[in-house]
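Given next, in structure tokens, is a single chain: the form predicted on its own.
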Amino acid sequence: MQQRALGRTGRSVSAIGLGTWQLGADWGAVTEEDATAVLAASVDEGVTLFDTADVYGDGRSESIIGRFLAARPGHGITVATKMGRRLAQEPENYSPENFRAWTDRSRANLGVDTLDLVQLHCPPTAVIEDDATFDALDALVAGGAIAAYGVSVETTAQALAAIARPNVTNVQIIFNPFRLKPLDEVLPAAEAAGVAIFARVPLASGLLSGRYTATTTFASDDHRTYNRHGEAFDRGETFSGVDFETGVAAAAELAAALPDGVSLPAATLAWIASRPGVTSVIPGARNVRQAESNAAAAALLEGGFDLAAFDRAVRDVYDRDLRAAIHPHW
């Protein structure tokens, strides 16, 4: 597994890593048992980035990653937490003194004294845009509450917003072959800069696995069922923001045009991890098999896979069945 540099913090973490909003079980039932399956499977084959935020499941996905970690120590492990939507994303929430709150809550639900990497989830613009916000990260780094902090966020603007901020340890955006802004600008942005970029959803909500047919169903409390149009959230977090049907048609397509013996998703992560500027690629797992598929698809970094074929493919389906809908809305 490729290890690479965290922006300016002096740590490395894998290229692919492991997402961790299903340990929640926030869109499913995911047992502690199974999640520390799944964390045991990405640790043993080279994961050594854990993406999680204290509103996965009100906590759980911290707390098991926590217990997880306290029985590994020396483990090597970064722990990229998040903040910001414990309330309303208005920006008067987004004070120095929640910001402790936040991450005090993190702390103890990690069991450690200083959060590795700290994100701001998903903030107002107005929020990224205010120099009392980063003020405010900047203190918690000096009082040792936090080690870094980043940004993830919902549009390429509030990318490259974040990536002109000095202290900014990394930005996580949506990236994959159904979202190719970030290619545009943000990645340069932010390899110029020494930013890293930790890619998320890149899946599509699970519409690259290749495994979801147009009637494919979800369960109610799943977010492809009910945020489907944004009812809940940016609607660009569920499938990013593409329609379903056409989704499922799109990846048939990409599918059709790999070699034997290589699957869209690991085809999938492999692109992206491969993509100039990004650091790395957090897919989530619910099970040991997904975990062990998604950290083997590092594999295909290191030959034997056409990565520059399967970038014309992904540029040609865009170009021609997504760009309309998708380019100018993230």
Ligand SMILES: NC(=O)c1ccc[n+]([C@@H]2O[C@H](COP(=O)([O-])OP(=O)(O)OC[C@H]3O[C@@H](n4cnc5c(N)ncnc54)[C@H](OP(=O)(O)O)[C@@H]3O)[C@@H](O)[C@H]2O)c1
Given for the second form:
Amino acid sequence: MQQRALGRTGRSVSAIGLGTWQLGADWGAVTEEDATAVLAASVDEGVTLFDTADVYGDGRSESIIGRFLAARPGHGITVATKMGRRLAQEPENYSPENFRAWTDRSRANLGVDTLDLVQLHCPPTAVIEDDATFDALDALVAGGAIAAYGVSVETTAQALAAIARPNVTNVQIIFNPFRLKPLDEVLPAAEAAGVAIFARVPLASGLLSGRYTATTTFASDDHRTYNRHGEAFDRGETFSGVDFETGVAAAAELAAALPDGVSLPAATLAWIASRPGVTSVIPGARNVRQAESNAAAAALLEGGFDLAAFDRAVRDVYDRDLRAAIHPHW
Ligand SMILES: NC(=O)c1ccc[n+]([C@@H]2O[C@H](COP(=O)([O-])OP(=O)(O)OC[C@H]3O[C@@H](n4cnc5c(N)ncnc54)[C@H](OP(=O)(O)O)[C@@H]3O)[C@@H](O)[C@H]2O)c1
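Let's compare: the form predicted on its own is above, so bring in the form predicted together with the ligand.
To see the whole picture, the full complex is given below, headed by that same chain.
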């Protein structure tokens, strides 16, 4: 597994990491035993980055990771958590007092004195534009509660504003074959600034697994049921903002462009990880099989797979089926 520099921290993280929203809530039930097995399978395949958040299962995802890592001293894993989504999305809630309380809670959940990396969890734009936000985050670093910070964002404009901040370690943004806008400005700007990019929702919430049909349904406690049209949170998040039937058809077109023996999710993860400026791709996995095959997709970066040909197919399908509906929004 390729390991890549995490911004200017001196740490490195795997080209393919693990998203752990699934291990908290919102994707149907996952037992702690299964969640722990997903973490172990990922680490065994070379994954050294877990992405979590204080709000995933209201601390469940963080706590499961904390218990897992406590049993593996010297593990070399970087845990990137997030804060800010347990309160209403009002700029005044992003205060130094709340930052302290939120990071204290995450430190307890993860069982560490110093958090490796804390990302603001898609805050309002005003928070990213306010110098006081970054002064407060710098103070947390100086005080030793966190080692580094970043910003998870919804739009490319927010990403560019965060990249311009001098002490931001990473920006997390949706980037996948159905969401190409970060290629235009965000990835070049991040690379030039030495800011790491984490590509989230890389499989468009599973659409890019290629196994859904127009009639596929999800559990009632799965956001792919209750946020399909943005009813609960940002419309751009679930299925990365793509109309479900359009996404099923576009995934089938991409799958048809692949050689035998290369799966659509593997090709997708390798294509994302191979774009200049991307540090790590963080697919979510609901079981060990998914975790193993996602990590193993890193092997496609080492040759034997025609990434340029897949890149042409990605751009063709995007331009034809998706650009008009997606590009202007995020
Ligand atoms: N605002 C934010 O900062 C934010 C928002 C969203 C996500 N995230 C982070 O990004 C991570 C990744 O995004 P995501 O989990 O939303 O979406 P994703 O990675 O695009 O999709 C995950 C889903 O894809 C399917 N899948 C995964 N691996 C597969 C494989 N090998 N074969 C077939 N299907 C596979 C599974 O669907 P099934 O469930 O149908 O099996 C899984 O639940 C999250 O876990 C979280 O850490 C952050």
